[in-house]
Amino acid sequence: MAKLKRHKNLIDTAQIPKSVRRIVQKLRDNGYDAKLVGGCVRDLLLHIKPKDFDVVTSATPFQVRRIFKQAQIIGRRFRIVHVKSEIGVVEISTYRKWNKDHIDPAVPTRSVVRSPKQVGTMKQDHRLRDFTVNALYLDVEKNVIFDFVGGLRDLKYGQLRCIGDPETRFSEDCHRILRAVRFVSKLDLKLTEDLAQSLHSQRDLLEHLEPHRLSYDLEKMLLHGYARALCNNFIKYNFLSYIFPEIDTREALSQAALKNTDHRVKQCKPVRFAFLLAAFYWHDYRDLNIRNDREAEILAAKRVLEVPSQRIALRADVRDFVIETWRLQAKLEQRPLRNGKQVLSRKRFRAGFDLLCMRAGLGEASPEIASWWTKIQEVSEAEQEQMLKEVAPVRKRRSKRRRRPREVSKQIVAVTQ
């Protein structure tokens, strides 16, 4: 490992958040060591906007819960303090160190941090961490970035080199093969041979991979402007078996939607993983073939996503997005077309239409309908009112029944009697 370094003014602070820089701030006049760490130090080397900040400290997840009054304590294994800011939230770990109590030393350890008398150091923490390029820590105020692993040199070459043995903190922790995976995408990292070799030989502990990790995996990966990257080193390392294995990421709808998620991030536009699933699963959901039955299509639905949810943790309105998505490539390709209106304003009527327009660009649905509702969206109110008119049922005019005269009715009556 390369001796501990520390380079001066490489970052324009400014590109910093006020806000995040409060919340160091505030940790260090309350008496702890604050610095920023990971990713964000990364990013902004490589003149890259954070998505995220990340802060290490010396101070317990109860110690920054008295300075941050609204701040949440979250996770099990090792503890993390969740900060609200304008920027959103502010991730706040506690430098973690060595187990010595540990059986094999060489494995760090995995224990809660809840006192202060396990807290570490930057040196011991920066040993826990997992790539190179990841192990950089920024002393905001100063503006000096401590690198102990020679991260600088690596992000400089374009290389992913992992601290210690590869296969050791991938069994350490499955999840970190994905993120290999995820810098590489994202950065165009090139890998270091003996981490490409562990990607391969060590990839069956992806069938370890944790259903709620793994979901929030996929929402940051997939939604970050490199999707179409990164599925297709899932393929070339033979990944997508492990995370997807019904589905092929490189057929033609898939592809489009993957195209569009990163197109639309590029425009600041917002971007949904549950979108990517309906496009992913649409098929398994269209060869079902269960149209005008609300609850048969529901059950359908729900019996599609019973596939992916044995892997991969879907929340609830994941499900309805998919789900009501789906439901409206029927409505929307009905003609004649009832209750026009109550379609346009459904919740998930853009998803819809988003998924009507790729199928209709591949040829499985018809352009002239996915013309119809992209142009219906950019008229008038009346002459929204009039297109729909023109696409709506004809009513068939009830035939009024006859009445007989009135003194026909009495001769008729005295007749009778």
Ligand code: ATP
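Rigid core: the largest C-alpha set superposing within 1.5 Å between the two forms. Residue numbers count along the first chain shown, from 1. Keep in mind the model is a prediction, meaning the values are calculated, not measured. First, how it differs from the form predicted in complex with the ligand.
Relative to the superposed rigid core, the position of the CA of residue 199 differs between the two forms by less than 2 Å. Relative to the superposed rigid core, the position of the CA of residue 267 differs between the two forms by less than 2 Å. Positional change of residue 229 between the two forms stays under 2 Å at the C-alpha, relative to the superposed core.
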Given for the second form:
Amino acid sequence: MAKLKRHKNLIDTAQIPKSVRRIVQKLRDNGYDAKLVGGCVRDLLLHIKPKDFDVVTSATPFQVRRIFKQAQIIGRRFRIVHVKSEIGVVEISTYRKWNKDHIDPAVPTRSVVRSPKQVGTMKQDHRLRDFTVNALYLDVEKNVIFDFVGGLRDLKYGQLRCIGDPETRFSEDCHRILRAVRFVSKLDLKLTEDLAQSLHSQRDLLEHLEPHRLSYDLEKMLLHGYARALCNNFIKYNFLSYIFPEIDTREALSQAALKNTDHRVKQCKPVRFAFLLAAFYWHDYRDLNIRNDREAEILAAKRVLEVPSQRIALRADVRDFVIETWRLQAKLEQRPLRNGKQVLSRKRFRAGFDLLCMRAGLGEASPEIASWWTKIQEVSEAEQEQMLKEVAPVRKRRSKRRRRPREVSKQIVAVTQ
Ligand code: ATP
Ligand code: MG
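Okay, that is the form predicted on its own; can I get the form predicted in complex with the ligand now?
Then the entire complex follows, led off by the chain already shown.
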């Protein structure tokens, strides 16, 4: 039996954005219970800025939408509601309970909550959550944390513990295996013994990762400043082949891309999952694209991307980004440089340039060319023109056909007549 513990004033509620508090308050004003839950409570306790805020309520998704007119019900089978706020989207889910006849018993987190009868309570809801540190509920107004499963204690001792038996929870939803590695990497938590054992013994469940969900999960996991730690853990637990087939992220270019991504996150610069993919699979593309003409490039890109596509659903924009980044390599390295101005204005120029610099750093591309591209982005337009002129192909002068003097040709005409 879960034993509820209440803890008061552990959180500095000033860290919770006003817009989030307003959403919670509005649900309460309408007669529903509403609390913060999951990563935001956990991270606030660890003095980490939460990535997002998850609200859980006793209102059904349709009732939530009646309160927030702009809200969108999201996901297969109406799982959550997205409400836009000043700090981005706030996810509102409904208290769930184990529902014998819900559609997909393998994934209790996705159960349908259509009518108020199907709404659970906080006490029922916590059992369906994955780890103890993710099952802390915060009453924002009273600044009270509700803890049914010792999540606070685990957080204090840096432990990641499954709610229930890890084997059962992983076989219900194999994405939880990845989530475990995500929290270990992000928060540097230690796995409890049974959880660590299950990660090894149930690895093969990763065969069943759902490609669209995996793609979403990877974007969530790799673009928040702990990508290198995460990929190292994928290797440690032998997960890599289930996620990025035929890739070893220990390889220098992959490591450089992961490090660069984490660094950019710290600097609040934009980061893309597609860029990591371009770096991970660059060598495969390069080795296949021997002819280096347009047809060979497209063919090589298509064949290389077939490999990760067996696991991850790659959106069209991700594919286009990767292919363009790869194709730019030859264009950037080309000397003499044809259409330099056009290359500079290509949509993915920056990504292509970043990959080129990484390759140059590893001795795979010319450092002179990489610094030339660095410089051209820093100089004035007139200097740019000059730099482009210096590396443009030398125009061959057309040999002028000698024309006969007019008079002579006239004479010839006269003679032939
Ligand atoms: P992050 O800070 O990265 O967002 P998070 O713990 O908030 O981490 P979310 O994916 O936002 O992760 O999920 C919010 C909460 O929903 C989790 O904390 C957990 O309680 C619950 N949850 C999410 N996915 C699952 C799952 N597959 N199984 C069980 N519970 C889940
Ligand atoms: Mg979250």
